[in-house]
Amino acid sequence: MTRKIFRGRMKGERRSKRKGQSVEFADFRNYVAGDDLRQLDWNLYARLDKLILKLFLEEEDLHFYALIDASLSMDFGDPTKLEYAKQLAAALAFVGLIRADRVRIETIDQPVSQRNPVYRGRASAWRMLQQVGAIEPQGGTQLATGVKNFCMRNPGRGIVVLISDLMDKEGYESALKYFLSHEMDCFVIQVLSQAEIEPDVKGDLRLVDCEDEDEAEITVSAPLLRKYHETLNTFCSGAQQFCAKRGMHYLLANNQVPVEELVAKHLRRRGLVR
């Protein structure tokens, strides 16, 4: 679902701008040459003497789009949190597909010039789901250059779902922005695994990141701990305020939590399905 109303392409189930052949009635007006005879309400005629169309709202179809963040930071926890991702981008797909929206499944290491196919029907649920199952981790792009290229290979309106832990040191916020310069209903949602909001780590440890390999020694102690948590939970809730300011929609998402229990539950409440 969208709070937005866009113009398809094609038929559909969803509620248009545009008059059409629903059986959802819109509006009158009088009949003018060349209109359809057969919108004319013959009770109306009957009633008043006058000529008056009866319309109705138009059925169209949507572009819904999910961007998985496969860079090497999701390849971690149990399930991975790509593997969450894929299958909660999987599931929202299959939406969809039953609602005969058009489907297009990306990840942010794409080039400007990759472009995934559009699904579109329960037929392509199988090919839909080969081409998730193929994702694998990545590295090497950035979180904007990934969404700036998405937003140049598709600069038609919809509803995109980010699917991404938001861990990039150069930030998440530039790369959000280009959603709305593209005016698309954005969905964002952060994938953490149970091991990052609560770890469960002692002693002295060095820590690597997977991305570029940086390097840092720790004592872990329980004033360490608190800080840790404090700077997580600002981390999230930043992201929170950031996307409620600009229109666009955030959902925290534990790797714990089932993905039908978050689809059927979570994101009914926040409209993405219903």
Contents of the next structure:
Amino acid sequence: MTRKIFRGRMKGERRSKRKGQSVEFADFRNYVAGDDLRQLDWNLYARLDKLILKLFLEEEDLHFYALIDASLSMDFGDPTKLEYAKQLAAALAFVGLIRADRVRIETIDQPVSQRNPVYRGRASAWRMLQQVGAIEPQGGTQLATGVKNFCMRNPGRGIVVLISDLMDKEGYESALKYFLSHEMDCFVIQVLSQAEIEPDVKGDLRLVDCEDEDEAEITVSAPLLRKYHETLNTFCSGAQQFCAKRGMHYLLANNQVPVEELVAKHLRRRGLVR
Amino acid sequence: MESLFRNSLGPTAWIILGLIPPAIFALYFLKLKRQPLEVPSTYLWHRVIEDLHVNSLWQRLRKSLLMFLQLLVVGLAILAVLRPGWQGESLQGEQFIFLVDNSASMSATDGENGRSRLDEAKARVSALVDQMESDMSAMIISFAEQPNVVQEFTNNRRQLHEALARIEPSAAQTDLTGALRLADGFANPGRVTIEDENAEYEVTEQRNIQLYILSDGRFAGVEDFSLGNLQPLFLPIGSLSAENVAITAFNTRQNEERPELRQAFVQLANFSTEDHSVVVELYLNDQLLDAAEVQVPAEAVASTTFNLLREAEGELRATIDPGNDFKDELGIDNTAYAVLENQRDSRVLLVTPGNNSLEAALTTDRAKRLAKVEKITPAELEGNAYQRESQTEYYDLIIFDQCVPKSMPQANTLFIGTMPPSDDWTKANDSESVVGPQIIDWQRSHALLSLLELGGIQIADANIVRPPLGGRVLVDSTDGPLVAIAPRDHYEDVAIGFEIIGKNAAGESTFNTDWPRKHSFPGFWLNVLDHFAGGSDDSQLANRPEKMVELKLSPTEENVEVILPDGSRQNVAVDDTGRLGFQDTEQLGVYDVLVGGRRAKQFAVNLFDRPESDVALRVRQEGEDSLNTVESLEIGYVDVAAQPAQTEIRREMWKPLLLLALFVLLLEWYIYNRRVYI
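Given the form predicted alone, state the structure of the form predicted together with its partner chain.
Now the full complex is given, and it begins with the chain already shown.
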């Protein structure tokens, strides 16, 4: 599920950096007192008359986190962006379960103390889906706080997939930097509705922000729409560049593209899913 | 301000109207009818708005095309309510006739920026034509010596403008009568009345036609003219203070004191209120002969003479230079032309058996200057020389004293005591003789009898002379006419019924009358010589533009061509007797008559018209208030007052303004609906 190699806590199907018990050869080293004698390479001892340990790569499980932005702004579009995000998170989590990874699904607005269960194994898929299905939109987008809380809840390394529209008036940059400091392999999937990509608006409008009820008065005109598209493109490409410079993966998802297609095509190409 | 705008609303209405633009302005910025729309985030929109600076005032103004258009509509409406207008001329009526004077005086350059009066008049008519509505029609007549319909009635303004451009200045006199009669023909068609029992109904529709007369008014009033449906308006063109110096006469004549010399006489007239000295230059065939400075008193004439050699021949031209300190408004009267031909003596043949008193009267010094008189006896009438010369127009006049030729000669004739041997004369006179007739009346206005006193002449016996058809009795007596004149072809025959010297029964000469002892006797013969022969060469100097010039050429079958002063050529026909009538004399200058390619004659056409050269508009004399107004025209019994330079008519443009406002409103609607910009 990821190209990086992280340490796991339990044995899993994933190759680990740690040397341990597996069938895959990793290296040799000299015997040190206290080493497990079972790992001595007796053939080498017979040939070289030296005690040399044969090291095998340990196979471990993987920490996979799906962090869903469940703010009110995600409750827009058809299907809503939140719905789309939930489907996406569930799909990825299911892949993780199948591959015996440790899967945890959280939302941005969770407090530090509230930790969601970790799912492991195909059998926990049902519970996982139930949890995902229960996610309801609430609150405003506070990416930085949400990510910080997430990182505090989950100090270990792992793969995190942030599914959000990134529409945070404080900016998304500081939030993403938390992932970096925790050395998490971060995937950012920005979900936008069709109405945000191609706004179908006319006339004199007072736009009301659903989260903080901030207002913006606009008179729709061709130059205004042109400028909106420019701004949106700048915003998206800015996020992409920010991620690219920091080794993160970025993907822009339109809610009109089916989740299966996104997972099977785009995320496979990016290496998130193999 | 008052002349530009005219308020048509009260203060309350103005206050309400004045509040509309600020209201639009306020409503535009305060309009809160924005539809609320919940969006996931205003994050991007705020950035868009900030980028566009939509909230800045300038940006709003720049983008608020609709508001500008609304304000423009209101502004145009307010302007329309203010009724902006200007003073101008307007046409009242349905049909108009423009009479444009293009006579010589209309070439005066006292118009705006040195424009000629004709150009001023054309511009004035053009402005009037521009105001014509679609249901109006107009015609244009130019007039000088002859009226000319430049454009018949039409409502096509382009045609009228084109016709106006075709009017050219001419050098002719002004004659308004012809133009009025022409206009009258169009304006007052023959009336048709129908009698129904006792009532009369007029069938022909009578329409009033506005008649615009654009002229400088250098002509006398028109008498005996009824305007009928014509409603005249006199628009005087020109200024009251225009100045001009003109050559009003130019001719050549024999020097009285030195018969071998000829003189050129130049008369100048000063039509200004100050004395001026003028340099007169005389050219012969474009070579300067002489020049003289002449002091011309204000509103007076002066003259000068130049001596010419007798042999001089060619085109004579006199020009005047009024000098730089004098603004001479009319240029065409500063040059005059004359033709100087090698002078030929007029020839007179006296056929007489002997008449001392007559011979003495015909050979005085003065008579010699007029003609060369030859004398033969009646017996020589049979000779070949007479036969030949009498049939070839060799003589200008043949005087038959007490004798009669067999046939009438090709010359003017004067019979003394006999009748011309022509059927016309002999049938009319049955040799009715009377004794002692008393002269009771004579034609004092006739050239032959001018300045003569014939009363008290004793006549012993005389024949009564009755002229044939077309003839005229010159002297009448108690018993009947004694002297008569009658035309014959292009000659004239005079018959004097009594002899001057008669013969008694014994064949001795006796005095039949005491006329030779009277002062009138030599005077009569000088008149005869002057009329029939004298000064014939110089008599053609007073040809006027646009008047027919008659020339006498020898009968010819050859091609006759006239070269006009501008170099153009015209073929003309000559009648059997060699008379040439040439009508196309619009140009001033010298005309050459070519017969068979060789110059046969020349004649000059000159303006010499004081009313035309007196270019200042006439000021109305009577009345203290009207000292500076132009004199009116008199047409029939109607006194047509001169209109002021601009007729006080207000032209308003509220209609176009409202139309423009409507157009802007449509544009605003279109932009709002199509959202082409906002």
